[in-house]
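Next up: just one chain, as structure tokens, the form predicted on its own.
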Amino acid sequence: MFLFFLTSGLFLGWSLGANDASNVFGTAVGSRMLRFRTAATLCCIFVILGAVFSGAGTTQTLGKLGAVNAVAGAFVVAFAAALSVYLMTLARYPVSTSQAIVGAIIGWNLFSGSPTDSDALLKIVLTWIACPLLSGIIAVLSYKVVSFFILKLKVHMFRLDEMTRYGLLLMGIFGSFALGANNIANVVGVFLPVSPFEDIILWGRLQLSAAQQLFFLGSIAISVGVVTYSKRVMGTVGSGIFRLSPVMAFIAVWAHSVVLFLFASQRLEQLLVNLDLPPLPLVPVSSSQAIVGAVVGMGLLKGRHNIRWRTVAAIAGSWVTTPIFACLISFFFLFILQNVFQQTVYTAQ
């Protein structure tokens, strides 16, 4: 039965490398310097990797948020995030899962009556402004190194048009694990506290813990979405906002993929405390808005005038309505299936 409730994680898995995919991979396709099934191919195989060894940091907090204690109801909260995340691929807006699974979860906890742990949800909710600033930051600061560096070394043309293809593909390679790394605790992360799994050994000493088959599933739904319908999306990263060179395009999943991989890494987390440093909260952050402010950026660098603002502002009007949708989503089939179908959606605590 876990696995028949477990669809809707799967399903929200697949919205979200319909959509996400976009933001590792979509300033190389749409500045065509990597054709679209290479870019899957590899945004597949990484985000596999990331999300099964380096996906359990940002599921702590998102926990804290809201501990979803019943099959039923974690079945819910992910299938309403799934349906806000599709219903904006469709619109073709690179929306934010970790806004989607927020508003979900928030709308559990108004039903159930849970407690809302508002450190927890003021910690997410200031990564969300924190994001796109400090992934706007990182991609004009690296720009601006990196044009130096290219004047300084009167780099040729075809010269810098191979390096920088290589350069897209590393860091597409980096942003896809990064994104599972990150993310996977959006897809599955509801339904940890309610798994069955167990721990299993498979050659030798190498152990492949609950969570970790979680991960592991959960990622195949994410690379699913890749390969069947990330192209759409990718267009209105690549070329819809501003229109970017290819060195442009590189620093754009540049500076994305380590605002991901900041909030992901737990190393890196015990090495600030080990030097007695303020540590970064490891929360699911959204790649969405990483890209979208990578690229405004970069833009704003350029010249605002070059900015296609009615894009910018309808995608930022997403970021708004999809945590709202999605709670509401949520709420009102918690409902349903617990009055109509007769299915335990919380256990009162």
The other form holds:
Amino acid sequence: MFLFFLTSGLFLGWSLGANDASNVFGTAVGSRMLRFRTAATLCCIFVILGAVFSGAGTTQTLGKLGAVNAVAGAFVVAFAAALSVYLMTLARYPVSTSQAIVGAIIGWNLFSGSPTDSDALLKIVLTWIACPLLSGIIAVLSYKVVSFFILKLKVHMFRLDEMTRYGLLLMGIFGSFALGANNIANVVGVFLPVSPFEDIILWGRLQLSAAQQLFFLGSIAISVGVVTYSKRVMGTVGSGIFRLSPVMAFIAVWAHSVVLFLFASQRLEQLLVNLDLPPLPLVPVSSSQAIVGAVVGMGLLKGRHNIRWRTVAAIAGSWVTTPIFACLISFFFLFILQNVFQQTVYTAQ
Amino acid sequence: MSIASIFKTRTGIEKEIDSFLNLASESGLIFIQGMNAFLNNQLDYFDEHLTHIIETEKEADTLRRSIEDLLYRKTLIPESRGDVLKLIETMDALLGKFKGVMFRIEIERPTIDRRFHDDLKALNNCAVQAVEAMILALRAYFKDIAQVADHMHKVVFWETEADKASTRMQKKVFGDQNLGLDMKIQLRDLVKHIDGIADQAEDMADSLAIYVIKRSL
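Show the other one: the form predicted together with the partner chain, since we just had the form predicted on its own.
Full complex below, order starting with the chain above.
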């Protein structure tokens, strides 16, 4: 029964794979710098690795926001988020899975009467603002440094093309890992408190925790999304807001991946704590927000008139409507599942 | 797509483009020497230079085809591929024009009075210098984009000088009472043919100016 309810999480994973893989490899494939098959294969491998081995950090923060304590409730929460993502995708907006799942969890909190941890919520919402800003700043600084060295070293056009190709490949790999690590919590995080899995040891050496097994299933769903649906999205990414050069595309993916990594790495958090520095919160941030922030940052650097502000405003608008929309859908379907299908969508505490 | 193959291909195409531009530059020098040989009535030397420029043009054609093939088959520089192909093809056409002028001389064997030699040599020099400046601009486009403008203004300069030399010579030709109309028209066509080389170099520089803007990092 658990696996049946998990299908909504897998649907969400599929949507995430179909959409967010384009943030990582879209510019490279769209500009024909990389073949789709190469991009999709690498994306799948590294999303799975990132999710299984580095996905725990953001899941804890999402768990604090609202611990969905009934499997049917988790099903609806994931389904509401997936439906929001799917509908926003139909409207052709770079949608945030993180916002959708947060909205859906709050919908469950409202329905079940559970309190929403305002600290956790504030932390998450602040990262929605910080994520595109930070990504934009990293992109602008990186672009300045990279373009300075390219001009200084007088890199041949074909050598630059070669380096950009490798750069996009490496950044795509890094981005896929960061995407898996940061966003797996969105896909199956709500199922963690109700998961029946137990820790297992493979081949007598490799220990896989219950969470990692769940993350593995989620990341497989993401991979299926990447392979089956991301090709057409990848083809249209890269020129919607501002036309990117291959070097800019590389920088955009780099900035996006760094931001996702910063908000997902437990080791980095530990390192900052050890150095008596304030740690960054481990929060599932939006891959789409990060890429849009980077593109707008570089667009501003090249002159404001280069940016299609109407598109940017529409995208920013969807960042506000997505969590609200997901919250309403979640609340509505929880009501339907509880009262029409007589399912327990929450356990009273 | 293996890592090694990408590396090899890229090194190969860089060399091929360099070799192609070397041939374009050489063809200008062969043209000057061939024309001087003709004006000095050293027809054997002229024939040698004509054979040399035919071979150079053939070699450049082979390189151009190989460059085009590599660019498309390996999907290199997808953003600038069309621009680079157009530049290479135009440069190949310029090379063909040098050969064309020498063939014209070979076929028509015009009688060029000594009074016109200096003007014709000046015109030849301006056309070759315009193409040479264009080749340097093109090399900069591939390697050091900030330097392209430094070479492009020289293309414009030599094209203007070629126009002046062409006008000066045509005025002299048509002002000469001893020349028949047939000779005048023959020399005018020759002068226009040579001046056309500098004109095409300038058109290429105009296109390159746009491609430089498009190729911003």
